[in-house]
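First, one chain by itself: the form predicted on its own, in structure tokens.
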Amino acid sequence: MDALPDFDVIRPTSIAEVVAARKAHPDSRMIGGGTDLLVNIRRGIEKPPVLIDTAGLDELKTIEADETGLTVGASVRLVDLATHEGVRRHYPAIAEAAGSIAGPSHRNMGTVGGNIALDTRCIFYNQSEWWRETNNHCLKTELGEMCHVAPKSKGVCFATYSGDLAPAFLLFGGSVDLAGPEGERSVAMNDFFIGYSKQDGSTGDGIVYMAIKPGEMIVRVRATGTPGLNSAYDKVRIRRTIEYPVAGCAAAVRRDGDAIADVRIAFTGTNPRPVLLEGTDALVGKPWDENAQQVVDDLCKDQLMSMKTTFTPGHYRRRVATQMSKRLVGRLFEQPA
């Protein structure tokens, strides 16, 4: 890694001051724990002239959790989300996702907002500047003209999203509160991420993967509780601690007798956005058996991408994600409510 380049740091004390600073410095970047951004700056991936530090905003550090809903400030540390008793009790998938991110030192620094807004990456983009220059810059950098993952993509970037919290929040109808020059607004998390990276008229790819307007910041994220819903999170990675997931899966199940009353499955690490699996309502009212597992197989095959964006083959990553989802659903189906 190279030495950090020169940049200025602004330390606002209110959301209004952050918004004003963002407006005055359009090329600035927000920084919380810096566990991802500072690494990218060292690698030459990003070169912001100004960083806006949110560490002094106490209003972004609160957690409210009960059986009806969850509200988490953007500057809440990952370790605090993972260990919060209310989150662990009512939203275990979210607590488990937070507790699985990187290593202990990262979780002590990293923030909820930073993990939600985690940059997309691939084996070509997530390297040092000299490595990328030697192998020709990719579409996601300023100098690149093509996606090395999918050279025939006609200008579409196939870098993947690998944040752990988003799929867990998607299970609970998650939403994102944003603040910007036009005031505050709330966006459903499934609409906040737009990076489908399919050539079917989709509005986003691995570069434009969030529906966030210029000058806006993430203020908090929310989830809605559902009585009787069991949930969990699991992921596979090459190394147990610092590695981004090869694939991650969040699942939630509510059982009614011998049948599924509600099932929700979401993924990370496979597409340029977290994926809330569509079509799982076909399992409602049916037992968790081989036929139900085949339905999940087919849904995953249709909605999870199999591009080689990590050092593992894309088809392997999709297979791992599929098997994880079936294992999680099966375990949650047998778990008491």
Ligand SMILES: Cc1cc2nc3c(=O)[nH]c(=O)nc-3n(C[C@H](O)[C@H](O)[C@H](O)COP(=O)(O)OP(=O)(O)OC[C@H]3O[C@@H](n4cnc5c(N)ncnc54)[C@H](O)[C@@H]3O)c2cc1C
Given for the second form:
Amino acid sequence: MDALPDFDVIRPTSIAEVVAARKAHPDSRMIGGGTDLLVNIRRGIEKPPVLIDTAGLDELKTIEADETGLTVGASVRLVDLATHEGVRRHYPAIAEAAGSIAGPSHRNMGTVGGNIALDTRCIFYNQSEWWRETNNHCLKTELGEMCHVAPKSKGVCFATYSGDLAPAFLLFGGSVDLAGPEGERSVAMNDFFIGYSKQDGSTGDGIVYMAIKPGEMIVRVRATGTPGLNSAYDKVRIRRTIEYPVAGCAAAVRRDGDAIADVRIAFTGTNPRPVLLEGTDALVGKPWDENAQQVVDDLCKDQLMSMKTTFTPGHYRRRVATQMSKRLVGRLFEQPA
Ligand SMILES: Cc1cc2nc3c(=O)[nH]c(=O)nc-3n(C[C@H](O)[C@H](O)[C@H](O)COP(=O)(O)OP(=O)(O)OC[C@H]3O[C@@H](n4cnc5c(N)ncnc54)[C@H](O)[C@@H]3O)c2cc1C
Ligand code: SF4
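Based on the form predicted on its own presented above, generate the structure block for the form predicted in complex with this ligand.
Everything in the complex follows now, all chains and molecules, and the chain you saw is the first one.
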């Protein structure tokens, strides 16, 4: 690791002060707990001259949770989300996802806003400066001209989104509240993440993966409750105690008699965006049997990428994600409401 370069830190105490600071310093970056950003700065991946610290924003440190809805401020620490009684009771997948992030010290520092806005990752990007320079950089560093993962990619990056919270929020119709120079707005989380990496460039990719405008910050994330929905989160990582996920899966199931009444599955660590699996409504009204599992297999094969952006082969990661989702849905199907 290299030494940290010089930068200034601004410590606002209100959203209005953040927006003003962002306007005054267009090259600035928001910093929550710094558990990811500071690593990237040390590696020379990012060189912001100014950091705007969200730790002083008390108005963004609240959690409201009941069976109808969940609202979480961007400066809430992961440990507080993971241990919140209302979140654990009504949104267990979200509490479990928060409790599975990195290690205890990261969860004491890391924030919800920082986790949602987590940068995408790739073995050719999350390296030291000299390593990246030796490999002539790549598209995501702006100094390179090609993608090493997909050399024929037409300017598109496939770096993987691996934040754990987003898939869990996606189960519950998650949305993101943003504040910026034009005021506040709310965006459905499924529209907020735009890393589809289409070769025609019609959407975002591993470089531009969020629909956030210049000068905007995340202020809150929200979820909507559904009565009778069982939910859970699981992930696979190389070092079980502390590691970004190889793949993570959030699932929610509501059962009616012997049939599935509602099923939702979402992933992280597979694509340049968290993926809310489309087409699971084909399982509604049916039992959780081999046919239903085949449907999940087919949907995952179609929607999860198998690019090698981490140490594990891409197709292995997709198989792990698929197996994990079937295991999770099976468990939730058997669990009493
Ligand atoms: C060893 C190790 C293991 C890790 N394992 C995991 C893991 O298993 N799962 C996982 O999800 N993460 C993991 N992480 C990454 C990180 O610790 C977490 O994602 C954490 O939640 C990031 O939150 P933070 O507040 O520290 O973000 P920061 O590092 O402060 O910021 C991260 C990004 O979010 C932006 N940002 C911060 N706040 C806002 C805001 N309010 N609005 C807009 N943008 C904002 C920053 O500019 C930056 O780009 C790991 C990190 C390390 C070093
Ligand atoms: S996917 Fe390609 S462009 Fe993106 S970070 Fe990896 S090597 Fe770079």
